[in-house]
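This document starts with one chain, in the form predicted alone, laid out as structure tokens.
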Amino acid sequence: MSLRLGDTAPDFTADSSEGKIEFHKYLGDSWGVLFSHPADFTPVCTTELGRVSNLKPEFDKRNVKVIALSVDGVDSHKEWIKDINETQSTTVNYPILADGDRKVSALYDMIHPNADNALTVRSVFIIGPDKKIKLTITYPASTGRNFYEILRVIDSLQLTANHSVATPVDWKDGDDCVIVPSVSDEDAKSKFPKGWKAVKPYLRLTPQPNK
């Protein structure tokens, strides 16, 4: 099943390094990041899991719960976590799902047969509090992810969910935003009291409204 933006993230129950996870219940009213790994004891994944552990305060600050997945079992995960903690100078502080039967991988289309018919690709799903999928990214197994980019996207998603703006190229938190075309200049006067710069009638830049 191919999931698209706006689809409801499939619910599931699975074992993890921190016990049984009922996914929707686990997320509660939080945002979520679900990200998959080809297998335990793989080099790139080891660096990724360590980076997410170190960035967890940044995810927490944004009300985001992170959860990883690998096709190996809980006992394997727990041994791998020891290596991650040692080599990445961290303490893994979020659950790693055990998906030996590939149930969750199938729900989220994480196994791409033309790449490898047994291992998950590096998929990322950002899920909103409404349980809808807000972003999907799929990387090849050979390329590690940039979790600073994932945090940047979360900042944009959370901003644009609450204000009539979009974020332009290379935007980061604190930069000017674009007023969406559906907002008239007249309505923009009340919505954006800091004003805006009209580069073109359809391209109006305004200071970030929640700053």
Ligand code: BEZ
Given for the second form:
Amino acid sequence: MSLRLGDTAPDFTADSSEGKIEFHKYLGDSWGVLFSHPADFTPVCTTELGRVSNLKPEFDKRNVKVIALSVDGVDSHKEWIKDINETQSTTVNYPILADGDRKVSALYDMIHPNADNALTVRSVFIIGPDKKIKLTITYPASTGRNFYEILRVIDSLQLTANHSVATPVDWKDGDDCVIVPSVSDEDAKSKFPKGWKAVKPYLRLTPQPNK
Ligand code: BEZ
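Given the form predicted alone above, I would also like to look at the protein as it appears in the form predicted together with this ligand.
What follows is the entire complex, opening with the chain shown before.
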């Protein structure tokens, strides 16, 4: 059964390149991004893991813990990390889960047998501080993900959680936001002191509240 938005992210204990991880404990009160890789020593994954390592300050700024998964073992991960560091100008700074028995992959439905029977697809889960799943994305093994897009979604989710705004098409940091329909015009007066433009009664644009 695949996981859906709003479901609780399954908890697990697993080995990683940084030791044993108890997932919910590891996340604590933070947001989380869990993302899977088909296998160690694969070219696309090598570039992705390097990019996430270099973007780690951006995840930290947003109170997000990142954690990767690849179905190989810890010793293999540690050897691979040397290559990632060497080729991607980085020092990998977050854990890579080992999942030789496919336990975590199965919990998160990361193996799609009609794509590949043994290796994971490229799954991404964004998990809120309440441990609920806020986003799922599935990419094919042959396509590297865009982690700037993951950061953009986190910004949007955090704006909704903290400021009752949604983000319109192609929104980027600093653009106007949309007041969520559950906020009445009356309540919006105090919530959005910068005001808003009502393009339609249901489409109210306001400057990004945290800028
Ligand atoms: C990779 O991770 O590099 C990869 C995996 C499967 C197919 C193609 C590339």
